[in-house]
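Here you get one chain, nothing else, as structure tokens; it is the form predicted alone.
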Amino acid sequence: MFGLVDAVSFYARAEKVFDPSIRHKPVVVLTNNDGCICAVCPIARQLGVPKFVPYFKVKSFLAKHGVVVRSSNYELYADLSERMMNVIARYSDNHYVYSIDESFLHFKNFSCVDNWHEYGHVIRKAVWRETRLPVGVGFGATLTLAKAANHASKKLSGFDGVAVIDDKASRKEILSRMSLTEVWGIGSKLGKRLSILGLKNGWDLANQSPKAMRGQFGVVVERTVNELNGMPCLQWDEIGQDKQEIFSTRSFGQRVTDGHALKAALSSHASIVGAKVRRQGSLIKRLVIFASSSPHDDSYYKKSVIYEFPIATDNILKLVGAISYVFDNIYRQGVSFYRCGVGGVELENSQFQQQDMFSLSVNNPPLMKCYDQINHRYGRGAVEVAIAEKNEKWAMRRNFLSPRSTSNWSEIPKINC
């Protein structure tokens, strides 16, 4: 049996953990630089507050209904996530953290559990008691069915926070109530193509021939069909495999028109991408560099350039050098830049890199190791490439930031008694 434990409106709920005054109020959380709404608590959702809309478009609506607005507090969320995962890990013999608020469980030696519904509530109560975070719990014979059950536990009526798919009747009941795009692995484009065949929900997809699905849509959909029928096809190492693309992007706190400031921001993003790539043991073959004005500006400007390295690298000096090489193709005088970013694509495994006998390696593992160790010990940004100097114009804006109640001594809650 597999399980999936997922926090309910994690960001918005985390804001309520250390602030009792807003626990019964509608709460929304904004993205970087307070740009868009990225999380909505159930109370705010009942008011009709949408997700992924610019904050300025709904600002008056939120104020009219007394909605509490918070900036993303990543330090708080990361700490609460770690606490939640530590609690969840106690209830299975194999545990995989899938995202900041989702965790898969595998029950291989748990024959003592004869009622998965009750066991799900044991997990929910433990997480609530120790972190004050509400979670949904789903169980299924495969990872995809566990994901479907978790969806039912939180989104479908008739479930009390726990759902179990352990026979055909429960499988049909839940999958029939799920749209195609709510099935794990079926995106919007693929959902539209499947709907052309007359499929309407997850149960329709489960009743298709796996071979026919493979012929029309590929092996991924074939695996999904098998998983929906209780045949395990996915394993930990497949859902947790290395990323093929790694990006670092952010909108500016203030508009940037100066070329030096834009180059500094791009160089900083390159440093972040390099650190992430080294962490998963990969090398970058191609670097995507882009900058843009706001899409809400009258004359929208966006420029993206791809730089290809002769030999894949994780050396930040080479990454920053690539930005300097193509920068004149991106920067345009007079443009008020709103956002920029850097992405590593076509990542290669550093352990199996194909060497080129005619070119010298551009990597410098000892230097990068020293660089990462300093930043790990003293905090990100303790040592930087000189051109990536910090600039207040592109520093992240967080005007509604709540206290970092668990990770900063000066912001620990105080009790007066």
Given for the second form:
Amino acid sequence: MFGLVDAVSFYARAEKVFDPSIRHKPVVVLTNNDGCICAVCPIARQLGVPKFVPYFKVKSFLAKHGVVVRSSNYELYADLSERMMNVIARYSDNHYVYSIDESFLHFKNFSCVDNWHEYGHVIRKAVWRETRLPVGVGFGATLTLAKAANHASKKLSGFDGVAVIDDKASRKEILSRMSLTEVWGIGSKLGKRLSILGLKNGWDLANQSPKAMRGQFGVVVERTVNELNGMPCLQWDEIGQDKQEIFSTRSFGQRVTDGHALKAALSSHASIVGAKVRRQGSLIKRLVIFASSSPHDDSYYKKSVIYEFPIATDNILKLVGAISYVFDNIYRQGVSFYRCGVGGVELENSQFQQQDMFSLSVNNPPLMKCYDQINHRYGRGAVEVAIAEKNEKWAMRRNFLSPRSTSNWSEIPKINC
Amino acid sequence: MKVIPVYIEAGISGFESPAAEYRELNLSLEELLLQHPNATFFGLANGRSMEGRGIFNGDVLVVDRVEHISNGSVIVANFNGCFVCKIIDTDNALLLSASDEHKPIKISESDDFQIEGVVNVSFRLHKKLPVLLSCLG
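Please give the corresponding structure for the form predicted together with the partner chain, as opposed to the form predicted alone shown earlier.
The next block holds the full complex; its first chain is the one shown before.
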């Protein structure tokens, strides 16, 4: 049996944990630099507040309805996420954190559960009691069915936060109430193509011939059909696979026109990408480096350059060196830059690197290990490549930030006696 | 809590300290004071109604969400949108203070009330730290 546990509108609910005054109010959370709405609590959803719209477009609507607006409090969310995952991990023999608010469970050697429905509620209650976060729990014979059950547990009527797909009747009931794109792995493009065939929902997809689906749409859809029928195709190891691409990108708090500041920002992104890449044991072959003005500006400017390393690397000095090398191609005087970023797009496994007979490796594992350890112990940014020096202009704008109640002594909540 | 242990060795240089092999993990305040670290949060006491139970203005409250609640427990609750620290009278649905100057508060149906956790530990800083005082501002 597989399980998927995830939090209901995690960011918005996290805001309510240490602020009882907004527990019954509509709450939305904004993305980096207070740009867009990225989380909407259930009360705000009932008011019809949309997700992923720029904040300035709905500002007056939110004010009119008394919606509480918050900047993303990553310090708080990271801590609450860790607590939530610690609780969930107690309830299975194998646990994989899939995203900040989502984790898969695998019950391989678990014979002690005879009522999955009850067990789901045990997990929900424990998470609620210990963290004050509401979660949905779904169980199924495959990862795709567990994901579908999780969807049902939160979004379909008749479920109270837990759903189990363990026979044909429960499969049919849940899948026939799910649109194609709500099935795990079916994106909007694929959904459109499938609907041309006359398919309407997940149950229709489950009843297709896997072979025919493979012929028309490829092996991924074939596997999805099999998974929907309770035949495991996705291996447990695959969900935890290394990322193929790693990006660090952000918009500036204030516009940047100065070349040095842009270079510093790009270099800083490169070092973040380097740290992430080293954490998963990969090397970068190709680096994408880009910068742009705002799409809302009159003369929109965007430039993106690819730099290819002769030998794949995780060495921060090489990554930052690449920025300097291509910088003149990206920077243009007079442009007020709004956004920039760096991404490693062709990643290789550092364990199985193909060595070059003639050129020496450019990597320096002992130096990188030391660098990472210093930053781990004394906090990110304790050591930096000199060019990546921080500039307050591109610090994040977080005008509606709530207290960092669990990570900062000066921001713990006040309790009236 | 991040503590960087620095070991001071008294031996003559070149010889290992004879105490080295007796070294263990340092005493941890967290281990002593936090029963359920995962389900615990800290808050700052504001007010004088709990002085009879040894909780003074400016003390740090350790709030445990897992701890069992019984009649007479010192609890932290959300009472109408505010965190309050009181003694819970579960038999009569009352919030009691540990001071004669404060009357019991009856919890009625119209109140927004949830218990957030139990306070089994609180601690006092005899020299007030500026970092904590800013919470009361």
